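First, one chain by itself: the form predicted alone, in structure tokens.
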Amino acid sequence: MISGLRLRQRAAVFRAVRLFFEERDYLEADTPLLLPVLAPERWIEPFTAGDLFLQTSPELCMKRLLAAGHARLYQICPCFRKGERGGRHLPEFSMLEWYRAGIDYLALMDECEELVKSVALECSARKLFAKPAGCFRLDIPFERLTVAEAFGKYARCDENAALAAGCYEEVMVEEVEPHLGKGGRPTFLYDYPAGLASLARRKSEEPALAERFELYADGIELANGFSELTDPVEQRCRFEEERRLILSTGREPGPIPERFLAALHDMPEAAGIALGLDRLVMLMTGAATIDEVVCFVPEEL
């Protein structure tokens, strides 16, 4: 069970995001944890619930509000996904996500920057924490690294062979995340193989690149971003390759969100990221493991 201590530096870091949040006219959305269908990915094995999954993530019942005018949105929500449990994983997570129209990822990245910082600092100046700013300095800008730019820097080959031989993740996992966000400087690693595009529109001037990134800090992956993919007919595509990698691995795949499909034809242009609080929570109070700074674990219910 979490500590006193910990759970008033749980509520702190909390109340400092949706303060960033408040600030920025961004609406705090409520969105259902209980859903009909997910998008499919085969990194990810939902939970069930008679004929409904829990919610893996908020994103897209987040887009479908996008789709529908609000132009910035964000939500703090538990997020639940099976076989995730470590120093770092739990299977019931909080996460953060936020999305805003009329941006990219590079301006994404920009507020990403600037709401670390910003809980950062207000935490400092309370008393509850012994150092905040831990492994996030505040008087130099984050690093960024292109996924090509760290593979050459830190790993056997190059990210296009490792996608080649199946072993892309082995090689970032053991040989790269290591050396990210070190010595009190965040990293953000960007421009990914459009392979592992996700959710993410495509660099136009570079097709075989995502505009997607993800944020380092002290070797833990804290959050992933990318520009919006707003085409429905490439979408359909990815969701169906996804599923047909899920039948590969003996795993039934869900339908195709199809109302999600059906709202990227009013979707504006837009850039959306999800962040692990727990893990952010950790960063702040220098925790361990993840176990320290939620209420329960799960061997403990």
Second form
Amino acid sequence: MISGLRLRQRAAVFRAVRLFFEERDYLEADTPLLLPVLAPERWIEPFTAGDLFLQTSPELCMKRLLAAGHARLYQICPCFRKGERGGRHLPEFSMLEWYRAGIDYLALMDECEELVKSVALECSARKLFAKPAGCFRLDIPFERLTVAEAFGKYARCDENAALAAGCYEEVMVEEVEPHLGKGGRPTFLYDYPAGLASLARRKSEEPALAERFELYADGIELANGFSELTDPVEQRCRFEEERRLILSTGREPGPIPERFLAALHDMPEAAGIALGLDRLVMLMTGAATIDEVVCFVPEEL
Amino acid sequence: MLNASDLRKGLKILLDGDPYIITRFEFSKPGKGQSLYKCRLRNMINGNSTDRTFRSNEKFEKASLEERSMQYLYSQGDEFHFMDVNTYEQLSLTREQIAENVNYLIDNMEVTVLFFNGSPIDITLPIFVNLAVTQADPWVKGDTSGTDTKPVTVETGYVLQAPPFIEEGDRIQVDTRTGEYITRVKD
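Now show the form predicted in complex with its partner chain, given that the preceding structure was the form predicted alone.
In what comes next, the whole complex appears, and the chain from above leads the way.
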């Protein structure tokens, strides 16, 4: 069970997050957790509940709200992913997602940096936290590296060679990630190979790349954001491709999210991001594992 | 058969024919990609550690290991002889296999012998063992030099740090996991 201090710290982080979005006129939305259809994703396995699924992310519902004209939305909710358990993973975890119409991934990177710094400032002002909370510098901008630059700097091969050889994830985990967000300066990794972002827009001037970024702080992968793909035709093709890949791993892919695809016709240009809230609490408190910052871990229930 | 998702710290698996124990374990899923299982593994035969990253579709076999309680008899050269007190069966392990356990091994000690495919590969000692001190500088009462430990030699030849009041002929308890002095014992 969580310690009294960690429980208070967790509540303080949640409060600081809500404060940030309230001050920026974001609307808090709570979409259903039980869904009849999910975005097909090759490497994410959902839990089933009767005829329905527990959500793996609120992404599709949030975008339908966006398409309905709500330009700034955020949500704090549990997400469920089968088989994910480790020092930074739980099969049920707390996600923060936010979406904003009229901006792209670069502007969203700025906003993400402002959020993390604002939460750190808010926490640092409270007696509950060591100072500065988060152990990173607030006075300098976060580092920004393209995936190509990061592989060039840290890996034995470039990202395309790693993808071709089928060892992209291994190189990322073993050679690149250990260097990211170190020395008190979080790192944004951006411009991912297009194949690694099934709901992100491609860069118009460089279609081999997707307008996607990830934030790393102190070795922890904290957030994943992108410019939203708003083309329903291309999105349908990508879903079909993901379904083929799921089939090839022996799993049964769910149906295509037709209502979401229909809503894409009305969706404005927008960017959206998912941030692991338990991991943000880890970062602010210096907790070594996710176990320390959640009320109960599955093994205790 | 075990799946990659069954891997965890402390699990013993078979890899390239050898038994390994997982000494460090990390689940990783870089950028919504596939699950990776980063492990540090120690070869239970030669003690070497190695880092390996596994994917979720990999399968593993549990290492078939057996433990038996046995009594230490004597050593001859680099061979250390043990006996099963129930069957009187005797076997020996090499100095390499005994490794740092040699520091705490005394005649008639009850130890646990680990077998892999029927052959002994390692021993586990009791966590605490009592050893006689065979050499220690005398305790000078009122010594205020500020040192709170001094080196002492025990019956196995092992040298460790102990408080200044420990003298030759005393018996002391040692933690075999750390090799450190715990307390003086009377027996």
